[in-house]
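Heads up, the chain below is alone and in the form predicted alone; it's given as structure tokens.
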Amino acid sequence: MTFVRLGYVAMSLKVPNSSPSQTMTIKNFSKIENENAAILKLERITRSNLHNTLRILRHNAAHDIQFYRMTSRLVPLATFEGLPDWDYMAAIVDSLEEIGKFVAEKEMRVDFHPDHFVLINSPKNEVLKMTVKTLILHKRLLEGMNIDPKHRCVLHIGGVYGDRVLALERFIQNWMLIPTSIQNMIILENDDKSFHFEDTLYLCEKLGIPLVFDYHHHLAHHENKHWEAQWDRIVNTWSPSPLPVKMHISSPKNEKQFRAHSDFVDVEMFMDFLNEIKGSVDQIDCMIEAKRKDEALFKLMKDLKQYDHIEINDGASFYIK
């Protein structure tokens, strides 16, 4: 028997006017002649994003959802080089503490998935420097919430840059330049075009990083489709982590657009995965990457009720026997 928790990404379609990703472009920031006024506007947007994050977390708690990915766009322009002296943390410390207190009280698992421009294996020093800067931002936000940052940031390996093997080795070289406190945050995910799960497993085992297995990505991009033979190795990468094994679940939009995410999760596809791994771990947290966000989670829970060997625990978790 395995206990399964479901989560979703960033936006709720059930909570009105609750975007946690409101932003401000550099162009619009530059249009405001008074820099202090521009910074105050940035801080208002940031506090609104954090307020909406808390609203979503309260919605999640009301529906038993204990697993949630926060947006990486909580603080617009936080890494903008034109604002080197902006102490954004001073303006949001109370909001972060309020979120952290709620997360702790409800025993939720929250994490981040920084954007595609965060590239540890980049051959460009300036990209690597911005990657570290962006990851430091995520670490500061988590620490501001009094959440242990360990294994809270999902990353892809990065770009192939014309040579996949060399790109993997560059990740290892650049990894040694990453501060240990930032290394400890990172978990790696296989992707749908560049690095399949065996590439990812190679790095995870070599560097001691947990692997987030994305089942949809694997179906879209693999050399050996039989992931099941390596499942124990995937699970073992989580052995040093204080958190349960994590995976991503989504479904293809259609056969022609196989890599694109569907609005909802195909329950049969999900059950194919679950039937292979049941009993291999006590618990697994499954992050839904579907277009319909929390609606997809609610529909999936409803669809799972048809299976005799699924025992529903609450509104967002179940046991598979």
Second form
Amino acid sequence: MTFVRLGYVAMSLKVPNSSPSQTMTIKNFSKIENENAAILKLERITRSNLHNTLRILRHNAAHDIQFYRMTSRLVPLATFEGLPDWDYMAAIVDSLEEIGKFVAEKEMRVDFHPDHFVLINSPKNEVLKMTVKTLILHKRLLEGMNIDPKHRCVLHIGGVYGDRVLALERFIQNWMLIPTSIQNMIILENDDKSFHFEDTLYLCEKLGIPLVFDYHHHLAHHENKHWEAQWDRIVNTWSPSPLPVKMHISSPKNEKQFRAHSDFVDVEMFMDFLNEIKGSVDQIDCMIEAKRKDEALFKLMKDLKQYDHIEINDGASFYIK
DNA sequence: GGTCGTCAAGGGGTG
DNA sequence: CACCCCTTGACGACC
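Having displayed the form predicted alone, please output the structure of the form predicted in complex with the DNA.
Starting with the chain above, the whole complex follows.
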């Protein structure tokens, strides 16, 4: 028997006007003549993003959803080079604490997936520098919420740069340049066109990083179709982690745009996965990456009811026998 | 009130 | 090297 919790990404389609990713671009920032006023606007937007994050978490709690990926755009321009000194933490400590308190009280799992320009295996020094800077921002936000940053940030391996094997080795080289406290935050996901799960497993086992298995990505890009033969190794990468094994589930938009995400998760595709792994772990957290966000989660829970060996626990978790 | 181009940031592919 | 594509959501200019 395996206990499964579902989560979703960044925004709710059920809570009205609750965007946690409102933003301000550097162009707009520069348009405001009074720099103080511009900073105040930035702070207002940031606090609104945090407030909406809390509203979404309350909505999650009301529907027994314990798993949620926060947006990485909570603090616009936080890592932008050349912005006048802005102590963004000072303006948001209270909001962060409030979120953290709620998360702890409801025993939720929250994490981040920094954007695609956060990558560790880049040959460009500047890119690596920005990567570390952005990860430090994530660490501060988590610490502000009193959440242990360990294994809270999902990343991809990065680019191929013409030589996949070399690119993997460069990941290892660059990894050694990253502060341990930042390394500890990271978990790695197989992607849909460059690095399949065996590449990812190679790095994860070598460097002691948990592997987030993305089933959709695997179907889109693999050398060896049979992931299930290696599943125990994937599970093993989580043994040093305080958190349960985590995976990503989404469905192709259509045959032609296979890599694009569909509105909802195909329940049969999800069951194919679950039937392979049931019993192999006590618990697994599944992050739904569908266009319809929490609506897709609710629909999936509904679709799961038809299976006899699924026992619904509450609104967003179940047992599979 | 709806539509569409733009946005700080990377990488891949094409010609 | 130049250019466009991917991808995500939000914003804001414009009609």
